[in-house]
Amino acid sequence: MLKLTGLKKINISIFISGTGSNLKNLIIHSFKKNSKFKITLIITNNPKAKGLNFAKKFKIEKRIINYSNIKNAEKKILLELKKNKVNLICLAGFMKILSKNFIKNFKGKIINIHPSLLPKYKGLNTHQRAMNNREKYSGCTVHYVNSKLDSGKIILQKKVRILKNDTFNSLNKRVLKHEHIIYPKALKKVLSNL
């Protein structure tokens, strides 16, 4: 008899606030033959997020959440996640900090991609800060989300050399290419442990 357990894909939700290049990349990976996940829901706090175009293009459910009241916003998000049977959350340029309470509800099941070599340069403007400090490398990190900003257990990292003539934009572009490589790899790793 056919064993269906191996075929069942894990439902994931992607949270975005901007262009959604990591979202697009993960959508493409979700359609691959051996993919272990399906993106069932896209959440954003930004009604003008360009990434919402991918929801339309690939026919994925989307929800725009008003963040003027964090408690209400997170309550709505949790309801949507439950309704869509989401098992894992991937943050991809989501510019809101999740509350401790929200994280507790999804303990060990929220991952994030961050444009620096954590634990260095948590928060914003990571490449600029790395360049200002004359670092030799910048890079990107996929990590679990815990209640401290950009401090969860590291899943995968990629170093990217900072070149002499780099600008914020040129470095950002090169790091983004590596984000698109390591995020699906990290996701695969996480899913195999679920």
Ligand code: GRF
Contents of the next structure:
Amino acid sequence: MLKLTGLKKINISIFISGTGSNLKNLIIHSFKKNSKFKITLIITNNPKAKGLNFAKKFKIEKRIINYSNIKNAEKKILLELKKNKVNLICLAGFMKILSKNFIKNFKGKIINIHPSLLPKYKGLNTHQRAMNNREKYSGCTVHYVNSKLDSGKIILQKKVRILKNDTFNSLNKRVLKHEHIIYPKALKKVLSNL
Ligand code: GRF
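For comparison with the form predicted on its own, would you give the structure of this protein in the form predicted in complex with the ligand?
Starting with the chain above, the whole complex follows.
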């Protein structure tokens, strides 16, 4: 059971595949005085993920999972999560889709950050698609993960105006800043509901 009892912190595992700016940001938040969570394990499918440097820098356990066979990969991940007593999973730029079976094992205990105003623009290249469609806004959403891609219950969302001269890079950079604000806020909300 996921119960916050007394002063015990919730153990979180963060899954990444790339840069890891959200990972770094959540690690920094976990060090704050009243933080109710601890990041105990970093999982990646990508041995070259830049974000792995934060594992070393902040002395956090990491596991690089070979994804050539999804079933085996997820089996290994579940084992590692169990070993490390992980209570909650935060996806942060993890580029693999978790199977129904995996999600069932962690029902209601996986959250994700997605760079769009869900339910609009599920999947990839969200900002580019929003710009191509001449949307006024893009943004980011933290949501629970269920078995349908980018479709779980929304926890928090932030609208970001698309400017006239925006490129993918400029918009992405601006939205990322908001991701770094809403992910810890959403996490706080999730933890307060446990
Ligand atoms: C972010 O844009 C996030 O919304 C998406 O993947 C990107 C990860 O960025 N899911 P980073 O690796 O945290 O810098």
